[in-house]
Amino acid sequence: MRIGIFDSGIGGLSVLHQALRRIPEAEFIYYADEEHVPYGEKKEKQIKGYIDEIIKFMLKKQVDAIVIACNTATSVATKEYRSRFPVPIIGMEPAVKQAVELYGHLPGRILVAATPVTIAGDKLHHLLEKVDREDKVDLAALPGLVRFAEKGDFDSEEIMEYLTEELKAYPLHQYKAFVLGCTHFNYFMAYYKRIFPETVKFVDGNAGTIRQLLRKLGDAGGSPDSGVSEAVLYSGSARRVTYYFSGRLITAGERERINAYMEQLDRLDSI
């Protein structure tokens, strides 16, 4: 089995982490648009453009199913548009259903951090219409996290000024829930648990994603306990998966670029 996975960068490694970890016996292309990356401040129809291009690049290579690790440039492609192609398209979005149903029944708000395109499309706003019933959920654009993750800068006070300023509106003693909407913002979950109080509870789409995929292929199995130790896992994991850059076989300069964001992920399993 071959599973194509994209995101217009790095961020969208953190879904393959999980899909490495659930489906041990298949195969996976990654793509990383950085050519184009960040998606989340360009216009609708350049992002339409690129994902044109990923999904016929991945059909010429020839995958069962196409994941869009990208919050992005999900809600860009709708679900009629990834129907047009002969293949599984599976699509993410910022997890504010699933944070509403697992903590909306606790006192305090629910902030929902994503890039400006996302916040500003329909396709959150309409997801917010049916599950924000109370009115509890706030928008959060956090764009320059990209930046810092697709420069591989995961360590700086520069992360923390940043986050300090563009959330210094918002009332972060009441948050009870943060949803990261963004694959890149799983890179910098150190620095949320410096800002928000330790009650805060956070969630990302990422093993719900996983879960989709495995429904849409028809495979019941796979868990993070699968019986196939993280060592062998991730000892293989080289030989599992191919990585483009823009369409280009990376080079291997790049894909010790690839393993330090791997690592990165690794350690951030322990915090």
Contents of the next structure:
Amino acid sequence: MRIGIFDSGIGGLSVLHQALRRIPEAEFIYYADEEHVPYGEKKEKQIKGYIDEIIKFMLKKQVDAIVIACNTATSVATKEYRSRFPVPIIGMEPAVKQAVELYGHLPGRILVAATPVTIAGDKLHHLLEKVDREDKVDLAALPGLVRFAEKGDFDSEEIMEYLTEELKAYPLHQYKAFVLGCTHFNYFMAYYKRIFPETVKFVDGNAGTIRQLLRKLGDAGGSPDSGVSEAVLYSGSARRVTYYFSGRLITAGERERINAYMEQLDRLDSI
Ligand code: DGL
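Please supply the coordinates for the form predicted in complex with ligand DGL, as a counterpart to the form predicted alone shown previously.
What follows is the whole complex; the chain from before opens it.
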């Protein structure tokens, strides 16, 4: 089974990182649109053009399913648009519904952070109309985090300064949950832990996306989620992934860069 995963850049590696463990029998194609990142500050029409190109690329590579590991791209690529293609396409949206279902009963507010396109998009606002009836959810656009992530900067005082500045108008002590609504945001967990109260719960859409992928593959007669455990080791996973940057194979230097991101994701597993 071959699965295509794409993002505007290296954010979607956080989805790939989990997919490698959860679906040990699959082969992956990871596509980072490094020529066009960030999507989160571009026009909807432009982003749709990039997505079209990437999906065509993935179909030529004969993938069995495509994961849009990017909340921003999913926000502009509606369901109807996605159903135009012959293989299942699984999108991602900020996991607000999950946060409300899990923590809605607790006192406090929920903060959802994402890119400016996702925050301004109709898709998120329609979702909030459905799940945030009590008006307990706040939104924050944090495009600077995409830039830090793309630079491979996971550890600098500038990150803390940026977050402190961007979030200074928010009632940080009131949050019970923080939703990471952009796959590039996963790299900075250590900073969120410094900023929010100790009791805050972190919610991202990665595990839900992989569950949805497994469901779709099951529906399509592929491999259902049969006994694949979180604990499956993924040694040798490097050989199971072919990486592309905007349609070309990555260089050895870029491969080093990817390794640094995967190592950061490994480290985050233990914090
Ligand atoms: N990683 C993408 C997301 O999940 C967006 C980053 C960008 O602005 O390109 O929304």
